[in-house]
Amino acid sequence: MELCVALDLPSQKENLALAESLKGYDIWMKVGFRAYIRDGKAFIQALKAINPKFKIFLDLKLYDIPNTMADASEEIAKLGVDMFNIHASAGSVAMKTVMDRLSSYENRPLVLAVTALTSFDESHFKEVYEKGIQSKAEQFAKMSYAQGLDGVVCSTFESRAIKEATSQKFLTLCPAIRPFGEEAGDQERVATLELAEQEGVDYPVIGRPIYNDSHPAQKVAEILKVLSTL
């Protein structure tokens, strides 16, 4: 597993301070809606300046008509990020259009599809999708795999079944990881690192347990130590 740290703090200054404290680690950094809308391309460049080996996951969850998604995906590829995501709910045509547009890029970023947000519980998910989380996540994963995406964003609890339905090489990135049993907060489907390993997760995403810690670099060191033993 490769650790991905969520840079979800309220200001660019705080996010960059967190990244600076972690510059000794060659890890993934997740840049989400708030940070990118507020700080833009310059923020990504600033992260790379802190540590050129940081890998950047741009978490914007694109969802629009196929051509608009493809246009946006091409602009994301030009940013030099290493991974981004789209919503599987946009459908097979949108997925194919995105992947076709990126096919000319020699070193295109990894493209993942969001299946079911980890803030959903079963009942609220059914209100929107009329199916349970597990079955719909697998359906979305199969669609994504068929259209040539690299993997999906899902909870730890769907990871194993998704790989069994697609390929062991099909990537799963899983938010809501609580490495040492921290509070779930606004997440519904949380998991430990040990469970993530058992379920075949490739990228555990950890935010609040790191940036709310008084010593985030030490917390990352502890997490990486656990990952090295799994």
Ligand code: C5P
Second form
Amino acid sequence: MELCVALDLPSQKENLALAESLKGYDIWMKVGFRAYIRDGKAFIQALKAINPKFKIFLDLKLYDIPNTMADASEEIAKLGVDMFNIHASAGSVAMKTVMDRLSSYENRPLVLAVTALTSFDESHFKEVYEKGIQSKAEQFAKMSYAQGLDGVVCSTFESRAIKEATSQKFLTLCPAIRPFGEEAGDQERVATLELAEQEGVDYPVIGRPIYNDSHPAQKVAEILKVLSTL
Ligand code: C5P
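Target state, the form predicted together with cytidine-5'-monophosphate; input state, the form predicted alone:
Below, the chain from earlier opens the complete complex, with every other chain and molecule after it.
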């Protein structure tokens, strides 16, 4: 598994200080809505300047009409990030249009589709999608796989079934990981690193348990130590 740290702090200064403290680790950095809307392209460049081996996951969860999504995906590819995501519920035409558009890029970023947000519980998920999380996430994953995406964002609890329904090589990126029993916050379906490993997760995403810790770099070292033993 490759650790992905969510940079969700209130200011660019704090995010960069966090990245600086983690520069000794060649890990993934997740840039989400908050940071990208506020700090944009310069923030991505600043992260790469701190450690050129940081891999960047731009978590903007695109959802729009196919052509608009493809236009945005192309701009994202030009930013030089390593991975980004779109919503699977945008549909298979949108997925195909995005992948077709990126096909001319030699080093295109990995493209993942969001299945079910990990903050959903079963009843609130059904309110929107009229199906249970597990079956809908699997359906979204099969659609994404069929359109040539690289993987999906899901919870640890769907990872194994998704790989069985698609391919073991189809990537799963899973937020809501609580390595040492930290508070779940607004996340519903939280898992440990051990469970994530058992369920075949490729990228565990961890935010608050790292950046709310008084010693984030030490916390990352502890997490990487656990990962190396799994
Ligand atoms: O702080 P925490 O570890 O819960 O952070 C999880 C991160 O993963 C947040 O940045 C959140 O936006 C993101 N995320 C998520 N669920 C998804 C996709 C992304 O929690 N399905």
